[in-house]
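There is one chain below, alone, in structure tokens, taken in the form predicted alone.
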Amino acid sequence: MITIKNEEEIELMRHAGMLVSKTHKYLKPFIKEGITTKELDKLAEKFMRDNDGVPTQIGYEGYPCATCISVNDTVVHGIPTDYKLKNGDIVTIDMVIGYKGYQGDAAWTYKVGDVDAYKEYLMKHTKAALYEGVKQVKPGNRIGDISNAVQTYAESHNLGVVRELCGHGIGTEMHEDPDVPNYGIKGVGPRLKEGMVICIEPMLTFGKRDIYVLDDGWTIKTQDGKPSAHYEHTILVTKDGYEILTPRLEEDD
């Protein structure tokens, strides 16, 4: 069932949004070569509890971390480990916060010390698809809108667009009606009407969108292992277009 939040509830969730903004925004310095995944996912858990958010993704269908941290060829769903940060990874991290009840979801991919032309060009263009999907969130518009922009996008510049992910609707619950693909046909799906809250987030490979699944049962890896980046905004539907609730804080990105 699709809920549609009234303002109060809002309120809500733009402070969880926001703070999901500042957990990023406070972790972007750290990310350095040397650091462990875990590490970084400690520095984001501490800082979400000092300022009164919940790490929802812990203990989520038996998930151990706050934030999942994917490097990479991982597409998603990384589980923090030991694992130290190199010169040229690309990693993205991924964090739901809630607050009083409330969620917020964002994703964003950083890059490590000096990136390669084929990672710089493969965030540069993930990053570029969120915001085509964005563009089209306005009442009566489709979801099926936001998926063929997404697509559209990115397979005219040739990156793989992962099919077994989506973005989704959120809101008391991390994940919520309705799925929002990366892929799909213009004017089908459910229409967007005002008070709406979704998550929007490609997933794109820089190689073939097929995927598998690690025995961990969490990390989703390109087949081919070529590398993978991953954008999130959480996106309120209003009056006349839309709010992004998990602003980016950065001035450089």
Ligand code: MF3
The other form holds:
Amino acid sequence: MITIKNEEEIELMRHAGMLVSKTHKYLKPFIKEGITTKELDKLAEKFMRDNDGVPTQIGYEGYPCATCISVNDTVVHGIPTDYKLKNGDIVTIDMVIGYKGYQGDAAWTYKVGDVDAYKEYLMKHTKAALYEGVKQVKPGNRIGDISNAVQTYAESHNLGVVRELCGHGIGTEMHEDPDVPNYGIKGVGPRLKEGMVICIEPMLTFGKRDIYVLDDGWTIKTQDGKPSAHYEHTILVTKDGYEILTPRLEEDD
Ligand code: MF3
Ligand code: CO
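Show the form predicted in complex with the ligand, please, the one above being the form predicted alone.
Expanding to the full complex; the earlier chain stays at the top.
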């Protein structure tokens, strides 16, 4: 069932989304060579709690941490570890924060120091694929319009679209109906209505789109070892378009 949020609920989701945005902004200066992904996670968790946010991911289907931190060939759901970030890595930080029961969810891929041009290409076009999807959000359009826009953009830039994972509705639960795939056919799927809230989150690869799951049951990597990027926003369907509930609070470098 796809829920429609009322004004009061939307206000709480705005607040949750803004906490996600603020946590990303807070973390960014720490994303440097030498910091471990576990240290980044702990900083994020403390910031969330200090700002009355609930780190919803902790305990979600047994997931142990407040954030997912996915480096290079890790596509998503990287569990924070003692790995120290290195110059040239790209690192995706993904998090869900609850506020008074309502959730916000956003992922962003960051550079560590100077990265190779092909990683810059992957990042730039994965981010652009997200915004191609976002532009399709308005009442009357269908989920397939979003999916098709993301896929068309990604594939025309020779990037692989990971198909096993997708975006989702969000509200009091981090994952609600509908699924929002990153590939699909225009004009197909549930129709968007004012008051729906969805997460769009392309996960694109520089090489083939095939993935595998590590024995930890979470970490998803590319089979060919090539890097992957992942950008996600929480989006409200408004009367005549959309509102990004997890706005970026600063420019990317
Ligand atoms: N934030 C992820 C998403 O975009 C979900 C994380 S799964 C968890 O849907 F188990 F780590 F919480
Ligand atoms: Co999500």
